[in-house]
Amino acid sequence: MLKLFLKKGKEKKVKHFYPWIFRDEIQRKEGKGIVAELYDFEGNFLARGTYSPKSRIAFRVLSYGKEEINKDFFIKRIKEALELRKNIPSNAYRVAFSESDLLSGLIIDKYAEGVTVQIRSYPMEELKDEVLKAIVETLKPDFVYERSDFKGRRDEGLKEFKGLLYGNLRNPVLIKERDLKFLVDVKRGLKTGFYLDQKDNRAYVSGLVDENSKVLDLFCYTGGFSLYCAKKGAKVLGVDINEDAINLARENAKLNGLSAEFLQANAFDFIQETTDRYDLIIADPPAIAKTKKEKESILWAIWKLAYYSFQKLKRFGRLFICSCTYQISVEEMVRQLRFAATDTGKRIIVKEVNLQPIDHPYLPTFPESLYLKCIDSVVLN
């Protein structure tokens, strides 16, 4: 097996069950393999996992003992993560989160019967077979099709792939959330489908209408928070450029016998240019902050759809706004938010701030895991 040494004072993170190892913390390496055990500058163990022999994230932790990465490691996992996720409102959600889950490199997804993966590291390829039995094994899905089409598995010297791995799948896959039921497209949808961490804020803001009540829901995708609202009667519409999710989003409608209207059209220049006013605009902007860059794009991006929300909000109306990176904090979108309303004469007050729910878990010991916030925010003139 593959022994890595760190440089001296790198142990202390991971005694801090910090579970990244960076290429530059490693003094030298003895053996091969992608399973590796992690050891101090003086020779004491301290982990066992994974290494990438390409990756910026040379080492992952998987254990902070010396198990055996098999298929039945991954079987007790899988079942140590299903004990966090009892009693949710769904048959879709997160069912291992990568790091939260001591399973890093790795995303298990459930929707209905079936179950999509995320492969999200080199050794985790290498590792997809046994992690596939462990999943038949546990899960027994009708089918397990895998999402890895992202451009972050570039960084592991992988290609972005999709497929059909185990089962039978019929597409889209029907869900149930709380009372109500969605089509979700496996296959092409954004993430792994559906918006599974938006789940508990989808309740949240349901909370915040009635039959009286205008709501916008900017970026809407597949009308998850629409037909939430729609559900309490209100009068919602619908807004996104994804021609495909609007469509889906119609389907659901009808799926609930609800009444909601859908736009394809860019969420920015909607917001720009309508007249009408709204009791509640919910923003949830499908994003990801790598660079600097992009962070500052994504600071701007906020800015500007509060800046334009706060003016088209009647008093006491609400915006609801979310941030999906762990690049920005509470703290960043606030000051956001606090020059937006400035710029417009608004004052505002933050009623609330959520997170992402139980089947997303946050390490605190790895900040990167918190990355979904929302902001409830009132117009008060």
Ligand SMILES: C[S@@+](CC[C@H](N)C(=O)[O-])C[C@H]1O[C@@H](n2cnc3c(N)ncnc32)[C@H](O)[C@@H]1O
The other form holds:
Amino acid sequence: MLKLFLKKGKEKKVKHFYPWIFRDEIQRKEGKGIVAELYDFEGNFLARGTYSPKSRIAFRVLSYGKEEINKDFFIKRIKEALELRKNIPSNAYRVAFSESDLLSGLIIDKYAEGVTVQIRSYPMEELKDEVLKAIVETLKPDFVYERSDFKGRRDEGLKEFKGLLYGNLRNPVLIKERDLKFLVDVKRGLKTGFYLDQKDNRAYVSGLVDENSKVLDLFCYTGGFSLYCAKKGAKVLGVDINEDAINLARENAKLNGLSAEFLQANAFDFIQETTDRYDLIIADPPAIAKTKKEKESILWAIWKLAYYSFQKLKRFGRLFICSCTYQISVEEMVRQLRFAATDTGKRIIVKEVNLQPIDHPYLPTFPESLYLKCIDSVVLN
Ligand SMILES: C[S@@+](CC[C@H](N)C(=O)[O-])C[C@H]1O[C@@H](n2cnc3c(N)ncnc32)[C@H](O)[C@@H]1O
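Please could you give me the other form, the form predicted together with this ligand, since above is the form predicted alone?
Zooming out: every chain and molecule, the one shown earlier first.
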């Protein structure tokens, strides 16, 4: 097995449960392989994990002991992950969230009786057969569909890929989250088909409305937030630029016997132009912020959405705004809301800050695992 020896001092982060070692932190290597053992400068064992020959992230921790990395290892990890996810009010949830479940490089999502996987590292790709066998044995799915159409794979020297790995898939898949049904396009949908990470925020937001509420759901995708609010009797309009998503949102409304309205449009233009007044505006824009420029544009989007939303909300109306990138902090989001409030002459309060649900665990020792932040603010004047 490959042995990696760290530069002096670099062992501290591993001892503090940070799961990545960068290439320039390695002093020397002994042997070969994609499964590796990590040692400190003096030769003391630290962890077992995988080695990526091309990526900047050279080593990823899979175990702080000397566990064999094989099918049984993946079965054990999946069972541990399921323990944490016992009380999820949905038959669709993230079974394994990479580093957060000590499965760095692997994402497993369950959609009713089926499963999607995403392989994010070169060594995990090499271990795919073992992973697949473990999934089939533990989760007994009708199908396993791979959604490795993820650009980050290029850093690992891997191509993007999607396709059926096991069983029969009848797409779209019908899932049930609390008392709502959704059709999920696991082949072409965003992420692996559904925003599983917003399940608790959808319930939270539905608690803010009743049959007298008027709700605008910007970036509504297939209608998640919209239908939760419509179920409470609110008058809802969902807006998204993606035609397939809007069509599925309309189907989802029908499926649940609800009468939300959906519009294919640019949300930034819509919020600027609408002359209506709302009790609740939800804004869940897409966010990729790898570069400084991309980060600036997301911060600007938060400001712009808040700037117009604050003017289109009734007194005591709520803006529920989200950011789904690690690079933007809660503090930065609050700052943008503060700027937007002063620019519009509005006084606001920040009522709640919501993070990720239990099936997307946030490890404080691995800050990169916290990406989703949503802020509920109230307009006072
Ligand atoms: C983070 S997802 C929203 C997820 C959704 N809130 C849910 O819970 O299912 C972002 C959505 O923004 C849409 N989108 C991207 N750019 C847009 C734009 N300029 N105007 C409207 N929608 C846009 C995408 O099609 C995608 O559905």
